[in-house]
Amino acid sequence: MMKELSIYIHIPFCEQKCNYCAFASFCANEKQKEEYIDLLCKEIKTRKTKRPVKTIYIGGGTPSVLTETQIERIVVTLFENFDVYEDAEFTVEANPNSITENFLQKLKELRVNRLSVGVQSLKDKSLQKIGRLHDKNMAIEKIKLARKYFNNVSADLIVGLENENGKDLCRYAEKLLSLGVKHISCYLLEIYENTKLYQMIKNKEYCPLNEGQLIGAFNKLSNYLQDKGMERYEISNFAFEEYESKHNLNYWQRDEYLGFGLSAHSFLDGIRSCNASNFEDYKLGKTEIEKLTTKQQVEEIIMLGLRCKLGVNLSELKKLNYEIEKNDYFQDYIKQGIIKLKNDRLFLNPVFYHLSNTIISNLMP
């Protein structure tokens, strides 16, 4: 039986770049969009394979800025060139301000079965300051509309925004759950130098939470979501049973995937590749290729496995000649209950997720 694949498609367009965003995304006119879709469809055809596809994820940027015709063209090209399972998880990202009933209807026709909505906050002042184009009421109304078409709706929240404590975040989560959201991604605010938010903080126009406040707010939100029956199946992701993102689990298990579009990554046969993040270079088909060393593979297995409920398969590490049990920190972490061993798998105790970077780093070769 042929090995299964996941597919990621990157749509780099936005109506307006958010103040915190450092991703490969930009505002574009219709001509640029059409040119990009031509290139994207050409890339999909060029990299055609007979391997079955188990998950598809169209992310960005903002895929919902495309017209119904544009999104249909991409999906039809994909289905014509790849063998996609009938029950494949198929996610599309969308922002509240660009969700329309026609767009949702078209996604449903195209076999999309999961929608990920960029909510980020349910406080109007916060949304305005970080450069979002929707307000609280629009986010609520658009999630209600999305739920008419999709049972599986996910929402993103950012933890660490100015004047937003754990209590605020729990209130937002309560509202999202009341709307029938099945999955919530809670991302810590990261400040990148090449963003407007970085300049705002430098000019003392914005004051995000400090590290202590950030951890406190995240823990409060995490406890609330788990009390409501959601599982923290990865450091930043919470879901009701059977509503985990299968696509993201594929990444964390180091299963193989193909990425199409600007800055998209692929992982096949132990080789990682990345498309150009600059539009002009992407037009020329430029990619970076990296064959992982044994050490890099070990590091990746530990880092990805300990970030989520899947844990680390110790036999995989042994195949790569790394006996983690001999690591200087291993026995102490076991005694302190920081890491746990079960059926030849190693798990990070979720209580210590906020220290995951240090723990993971210490357990590496």
The other form holds:
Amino acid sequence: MMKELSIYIHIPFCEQKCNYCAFASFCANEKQKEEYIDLLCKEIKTRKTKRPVKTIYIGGGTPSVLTETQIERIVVTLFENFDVYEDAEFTVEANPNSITENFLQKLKELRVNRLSVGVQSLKDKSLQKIGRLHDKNMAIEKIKLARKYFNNVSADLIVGLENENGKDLCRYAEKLLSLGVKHISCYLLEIYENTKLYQMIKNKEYCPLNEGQLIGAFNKLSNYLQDKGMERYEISNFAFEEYESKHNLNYWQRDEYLGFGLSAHSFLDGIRSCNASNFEDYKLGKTEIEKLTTKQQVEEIIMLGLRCKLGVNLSELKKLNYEIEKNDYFQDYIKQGIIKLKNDRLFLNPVFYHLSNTIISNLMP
Amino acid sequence: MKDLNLIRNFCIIAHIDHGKSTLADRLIEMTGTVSKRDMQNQILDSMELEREKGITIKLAPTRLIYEFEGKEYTLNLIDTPGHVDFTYEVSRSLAACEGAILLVDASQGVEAQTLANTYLALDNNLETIPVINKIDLPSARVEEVKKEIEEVIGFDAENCPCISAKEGLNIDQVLKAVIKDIPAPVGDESKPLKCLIFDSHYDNFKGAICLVRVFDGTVKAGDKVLMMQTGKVFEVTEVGIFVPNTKEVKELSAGDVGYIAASIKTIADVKVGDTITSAVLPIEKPLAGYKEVQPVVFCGIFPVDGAKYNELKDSLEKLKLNDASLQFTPEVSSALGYGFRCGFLGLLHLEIITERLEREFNLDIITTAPSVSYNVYKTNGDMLEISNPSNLPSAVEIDRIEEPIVKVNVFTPPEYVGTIMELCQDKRGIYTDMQYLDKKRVELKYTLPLGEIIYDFFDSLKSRTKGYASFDYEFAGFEPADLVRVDLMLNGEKCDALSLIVHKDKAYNRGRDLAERLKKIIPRQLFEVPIQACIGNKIIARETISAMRKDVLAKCYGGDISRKRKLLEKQKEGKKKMRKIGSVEIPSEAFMSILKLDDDK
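Okay, that is the form predicted on its own; can I get the form predicted in complex with its partner chain now?
Zooming out: every chain and molecule, the one shown earlier first.
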């Protein structure tokens, strides 16, 4: 049997860039969108393989800004060129303001079975300040609508927004769960220099939570979600049983994937590659390629494994000649209860998730 | 037959920054010794560090040819290091000369080292010519400085050359004065060989090279020579002169300055101040003034990366090839692992060596706080020389501790006398004398413990006097003192590399100060870290580093694993500058920085 693959497709368009966003996304007219989809379809055809596909993820940007015809073209091209499992997890990202009944209908027809909605917050003032185009009521209405078509709906929340404490976040979570959301991604607000939010903070027009408040709020939300029966299966992801994102798990378990579109990443045969992040270079088919050294492989296994509930398989490290037990920090961390060893797997104590960078980097070779 | 009347051997002495090396450059340039094309500022300061710091560390002699009144003179200029750490080296260079140019800055006037060096020159019976430099500066006060020289030093400065070495002004007057006022060497070629070693170099091909002044006799390749202090005999392979690069000659004879190579494997066999004589016909008594050089400041040097111990060892050995005064012995610290306890002539010497290790040998090193060597008398009658605080026996075993004492001369404008006295008192100094040299200059004399001098005395003096005061010191033996060891505990574990020996009255303040500094310099860790200073089991100060709050990459965007990995790799790379002590990570500069004066103090 041939090895399975995951596929990521990047839609770099947004109706409006969010104030905190530093990713490859921009506003585009219809002509530009058509042109991009042409290129995308061409890339999909060129990189055709016979390997079966187990998950598909169309992300962005905002895939829901595409018309039904446009998204159909992409998905059809994909199905024509790849062998996708009948029960493959197929996620599309959407923003509340661009979700329409027709769009959902179309996704359903195209075998999409999971919708990831960018809720971010359920406070109108907050949403407005970070440049989102929806308000609380719209988010709720659209999730209700999405739930008519999809059982598996995920929502994103941002922790760290101005004046949003742990209590607020728990309230949002409560609402989302009552709407039947099965998966919640909780991201810490990160401020990148080239964003509008960075300028706003500099000009004292915006005041995000400080580090202490941020971690406090996150932990409160995390505890709440776990009390409600969700599992924290990765540092920032929570899901009910059976509703973990298989696509994301694929990344974290270092299984292989192809990424199509602007700045999309691929991992195949031990090589990580990344498409160009500007239009001109992408047109020319430019990619950055990185062949992983043994050391880098070890680093990835530790970094990704410790971020997940699944932990790190030590025999996998041994195969790569890394004896993590001999790391300077290992014994201390075990003694201090920072990491735990069980059945040849290493786990990061969730109490220390918020300090994971230090711990992980220290355990790396 | 050589005419000794056509030779002058001289050196330039000055306080630091008074323009010694610049004058040397001008002399070389004027006499055409080095062509303009090859002229590089401060020719004799060949080390990169010397040029940068504007100080001379390694002596460099050069032969100048100058025509005067129809005769061609050979002028041997011996450059001298201008720092108190190297007083003995200076004294041996002076002993190789008949005269000295005393260079004084026209705006700064007479400073501590001006006087200290003058006394050295007088000790060696040198004819000394005052020269006033930097007369081109707007702040030059030539007449006043002349008066200062006359009043403070007692030299006639009325007709002394007034020059600007930088602008090349009146340099010929200096050369004329050298020829007219400095006596020609006296010596007898027919007598048995008598040479003074005033410096040494190591050459990869020729071995250790002696820089010498020949007083009597001749020496040439093939001669068997005896080093009178070490008793070792060598066969000369080459003799030569400096122009200023080495140039082989047939022989050196009485009156000459040059070098002797004799396949000497280690520089330890070439002792500065030693006398070289003929092994066949040795003279009876060596030249006077020889001293065994002893290090006075000690510190531990450890590689940041423990695996680089051997590299550090090789590098120290290479430095030692050219620097007999550098001492090092292996040391094991529970906190820092394997390294070396090193001895230096002074703080500047220490600084030079550590900087060279980092720059020339590309090593990341950790330097512990400098210490002096204490004489520790135990109750059982033994005496230990302790330069490493962690080797101090427990209090019950100690009868008494004696610390090294120095006599300090401070030169300062009168308005700073008060603050300097305060500083000296604070440093446990004992006042001995004060003299008004003139309206603008006061000389203060104190005796101070050397241990206090190496702890920020220089920095404090400079900052209290806006850089106007200068100082100089000489050894004055050992005296008993009430000393204790202050230990630092991080997260309950003693860190031996941070221990200090201090006076009991100051232990509390120093302990508190140290704990505060460490709190500032040690980054937050995964856990709260208590810092405690203690004497024995008694805790005298405590600070707490609170735990790190947030260090996480929450958003795992798409499949971009590389970006994340690179961020963590970078974080890991940053850790290489850290040293793990127990479970606490300390930046390597922490060990040294505990001695630096705080800006806000």
